[in-house]
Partner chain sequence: MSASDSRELRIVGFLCNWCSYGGADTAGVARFAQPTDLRIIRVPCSGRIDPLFIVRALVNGADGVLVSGCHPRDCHYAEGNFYARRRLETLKRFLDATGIDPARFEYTWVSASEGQRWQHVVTEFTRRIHALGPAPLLRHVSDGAWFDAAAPAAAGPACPCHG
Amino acid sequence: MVEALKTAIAERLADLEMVIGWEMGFDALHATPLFIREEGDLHRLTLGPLAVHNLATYLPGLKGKKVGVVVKGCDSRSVIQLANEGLIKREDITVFGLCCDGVISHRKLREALPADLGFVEQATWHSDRLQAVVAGHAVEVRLQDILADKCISCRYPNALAADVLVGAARTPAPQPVPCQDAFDALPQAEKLAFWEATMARCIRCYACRNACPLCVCRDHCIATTRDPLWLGQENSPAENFMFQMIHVLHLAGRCTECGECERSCPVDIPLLLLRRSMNRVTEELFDYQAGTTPGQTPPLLTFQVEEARINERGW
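With the form predicted alone in mind, please provide coordinates for the chain only.
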């Protein structure tokens, strides 16, 4: 799949300012974004379970430029959603789509290894398993055991609306998200107690905001503005949860569940629990899933006198 992608990029690179993909990072278990500007950069391109970043996050900052982007299925929804909201021009973007087998969770990988990831001496992928030497210990881990939670129940493993699609189509996961179903079934008091305890870990680094492809108002973010003052800088569960709730509401009907918020969190807060809960409400009320239909206006960015699934007159 890598060679097919390299060929496709090489054929179109002359018409683009750059193509954003992935390359190996500081060790054998981390990939990092790669900005391909000439064919000489293509040898650094890599794919696979380590390609965790949603590269669509860069696109709003490149609006007006002709660029290409390599996307997995969940990432492609972000491209569609950005275009639907007018945050990018779809005609300026060349989408190199992948049929994805899933990416790893570095949190799960840390738990599976006998030492910290910083002591990785060697790592080799063999189809569906990882063989590594960590702090002198040889270890083998199945990809299935370290898959990101979002991949276990992914409904869109194949990139949507891609200009170039690489790889054989994968079958969407049939099962729902078990952890989400269990969480949504909890009594409200238990949910609140969970978030009070969880938000005590938050350090308000805003990595979740910065990694989110749809969180585009960073220069005027409500979390840092002082006029008006909506949020203080106190690092408390109440202030932290207030920030997260504002973030979730700003993404209502927009979140594509790419998981970048959760992946980037340095203290492993399960932020997708909040995002998915809001998405389920949006889907129930408006029959809408963000980033699945090109040209579709998000329901909360438009107005109708009466919504088909909201019976206001019956109240």
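Please give the corresponding structure for the form predicted together with its partner chain, as opposed to the form predicted alone shown earlier.
There are no partners or other molecules in what follows, just the one chain.
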């Protein structure tokens, strides 16, 4: 797959300022974004279960430039959504789409290994297995056991609206996510208690916001403006939770469930519990999944005079 991709990129590189892909990072278990500007960079390109980043996140910042981007199925939805909202110009972007077999969750990997990820001396992938040497011990982990949650429930493994599609198309087989089911089953009071306990460890680093491909306000984010003052400086469960409410509500009808927020959280807050819940609402109300249909208007930016699924709430 990677060779086919390299050929496709080489053919188009001359017309593009850069192509964004992945290369191996600082150790055997981390990939990192790669900015391909010339053919000489191409040999560094890598794909596979470590290519976790949603590279579409870079696109709004590069608006106006001709760039290429390598996307997994989920990432391709971000490209469509950004274009639907006019945050990028679709014609400026060349989308190299993958048929994706899923990526890992580093959190799950960390829990599956006998020692911290920093002690991994070697790691190799063989189809669906990772073989690693960790602090002198040889270990084997099945990809299936450390797959990111978003891949478990993935409905679009093959990139949508791609200019070039590489790999063999996969049939989606979405499964329920166990942690979401466990959360949904909690009584209301326990949900509140859960967020109170969980939000206590948020350090308000805003990594979740910065990693989100659809959070594009930069210095104007109301979480950090003083006027209007939406959010206090106090680091309490209530204020941290309020920040999440800002993120979720600003992403209502826009979130593509790429999972970058949860992946980037340094204290492992299961942020997707809230995003999935919201996406369920917008799907149920407006029969809408963000970033799946080019040209579609996000549901909260439009209306119908007679709403099919909202009753008029007479008293």
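Residue numbers count along the first chain shown, from 1. Think of the rigid core as the biggest set of C-alphas that the two forms share within 1.5 Å after superposition. What you see is a predicted model; the values in this text were computed from it and never measured.
*Asks:* State yes or no: after fitting on the rigid core, is the Cα displacement of residue 305 between these two forms at least 2 Å?
*Replies:* Where the cores coincide, residue 305 still shows a C-alpha shift between these two forms that is 2 Å or more.
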